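Take a look at this one chain, the form predicted on its own, written out in structure tokens.
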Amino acid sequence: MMRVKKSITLAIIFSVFLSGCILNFSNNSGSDSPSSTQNLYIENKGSDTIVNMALAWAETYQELYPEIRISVTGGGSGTGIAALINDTVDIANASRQIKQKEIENAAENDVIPVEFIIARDAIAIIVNQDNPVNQLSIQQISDIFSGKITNWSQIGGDDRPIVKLSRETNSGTHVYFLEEVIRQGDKEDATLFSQDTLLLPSSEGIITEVRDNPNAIGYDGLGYITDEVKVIAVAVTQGDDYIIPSVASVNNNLYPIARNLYMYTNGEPAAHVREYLDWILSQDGQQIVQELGFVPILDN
């Protein structure tokens, strides 16, 4: 008997000692600051326009603060939106702003989008090499992509029917696209992409796509372009200045389709999530949206 009491006091003293261990690691772990020897998790999940640069954000900075994990994943704006509505991810990405709809709905599950502009955007209108046609108006573009013209003879080009590329419904371009160009930031415009449009999954897709397919038309990031397609000068009407995008007219002002890139977190971010941020802003991360042929947002 006395031994079963022995071995129940023993029981409860280990207890009570591997109690106060957990309690302290608990405690201890809650350190978010890079220096820390903690390692530390960031997921970051969204836009396919954004995903390059924040693979390459991720990347760098993972150098230089080794115990930061970062895993980033694309899918489009959309999903990344609603991974944050369902408070599953540490940043959003999105190429196109925040809707009203979405932020109710984060409500619903006590989420607080909070917004960051992390860079800036020129989306190019791109075709062929090949292709004569070399600007075209805002309110061309809409009826290209809307069905009203079907046929490159009608804007100068030659005979040939006109081949629609876009994004899918779930990017943040092509809802970006919709709502500004397509329908030209009107509201009560129900205009919707013409039901021949093809919609691609990525954005190489789209210039593979144009630079294979001596018809097509598509629409991408100013990070995506490359010398295999030719960009379209873009004027607001016809009669104005036909402008190609760039750095310097997006930051200019003369581009016509220009945007916003954003990141969102769920309220203020944790301390470790917020040092990163604040390094995405900094010039040396801006430096790599540079790089990448986006805009800079220190140069606005």
Second form
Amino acid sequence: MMRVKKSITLAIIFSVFLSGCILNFSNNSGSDSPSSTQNLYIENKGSDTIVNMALAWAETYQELYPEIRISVTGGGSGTGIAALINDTVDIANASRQIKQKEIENAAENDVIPVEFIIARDAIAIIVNQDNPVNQLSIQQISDIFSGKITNWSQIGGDDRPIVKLSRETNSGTHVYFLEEVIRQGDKEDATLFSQDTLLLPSSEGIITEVRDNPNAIGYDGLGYITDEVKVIAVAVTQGDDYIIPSVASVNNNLYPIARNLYMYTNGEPAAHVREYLDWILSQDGQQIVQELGFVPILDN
Amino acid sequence: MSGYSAIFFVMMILIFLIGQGLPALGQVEFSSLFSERWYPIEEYYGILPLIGGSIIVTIGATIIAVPLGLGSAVFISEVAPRWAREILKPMVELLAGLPSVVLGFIGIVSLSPLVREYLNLPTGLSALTGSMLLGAIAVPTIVSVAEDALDSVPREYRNAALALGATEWQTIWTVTLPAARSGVLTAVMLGIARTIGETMTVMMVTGNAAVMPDGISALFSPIRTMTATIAAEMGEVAEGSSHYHVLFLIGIILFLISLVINVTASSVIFKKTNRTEKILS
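Given the form predicted on its own above, what does the protein look like in the form predicted in complex with the partner chain?
Now the full complex is given, and it begins with the chain already shown.
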């Protein structure tokens, strides 16, 4: 099983690598001959929320510095951090902060995670375009996902059952949503997702189902939201201002469901990894963050 | 030699599964393991809804695939003219080569909205959608094996039946099918084994909600299967954690289920032919 897992990972890395090569060909940037300076390799893995951004960074960075090879894979924040603990990646992407238990696990393997905040993200609550509901409070969203509200008519919508969509439990977005929205940040609260919540394996799956199904409600990172779904305005408590998530409203700390996105390295990163992280945090790197619908961190 | 190596590999897999899965019984309490709540990140390890989910999807797929598969096999072997047979059989076998992720994608994009609209369900990501796609996966296996079995029934049986005045329909139902029953049962068993082990398609279209199925109505709501759970969660678990061992325990249960199916199938095959058949042959 382990060997199978490894070979699958290898295959994925290989295919990412291969597609990178093909891209290089089509860009006619054949400047790097095989015999040039030795290639430096950065392996980057983790959060599916970050994966598109990480790919965009990697592609741009490799164009700037052809001697660097960066392979990017997704799989979820837990997957990335697990890989960091096993010391099989250079950089782990995570859409949540590392847990105390994971730091302890890492210490057992002589791995010391070092944290970098690389962007911010807002979680948008989405419904079908035909749904008349426009705004919800955090309490209402919590009640929907924990199963206390089961029909749209209870919150001013049509008489339709509510179908709740979530990411799988290995997603950082799932854990963040559970802790900050369903439990509203209360660590003592043991409320769970209602058992009939659909756990979909990908962000795209959630968007597709919300687009097609007028009963559905889901959540997803702001970067994944398309025009085909309706974004709900959210207020902390009923009666407050209802805020639509956007780069401006997140940067002004108005939108309540926003979070930091992280990269973790094992100890102080090697020089070439350090340079890559510095570039990500530079204006050029953060420009890509903005282009992909996430929130850049320059202002802080 | 290669036959023995197959046994060797199966034994190795079994030993590995048991080694990784049995510690779960020590780490997780029995009452928790057989509860109805699966939410591993908060240490709820109730596997009953997962077993139920797998069973519901498999039953649904069997109901769809067996009549369809056997019907096609009978048609191809007994009714269709030779030229049609030459085209149909390779076509059906080609269907078996369709990657399950492609079927899953078709399921999400076109089948699940159809299921939701026509049956007026809250969502189309349900056990039924999964069953329909799994049925499509099982049909080629069933057709291929059952057709071979029907084909190997001696010509004389049919001629004798027809000579006694039986219609073609009566010949198929009362002579050919019963004579080929061991092969036909193998076909059905292999088809079921194929559906219970299928992962990608069910993960994409069944909604993966770990709800305990209550009777046949569960076919119309989302469920979570054992295979989808292993596939979705194995990537993130820390090695050696209770969650990790429970996932392997689920693997053992899956292994046992397909073992039972296979043993049943082979016991049918090796059953002695009855007296009438001996006299006839």
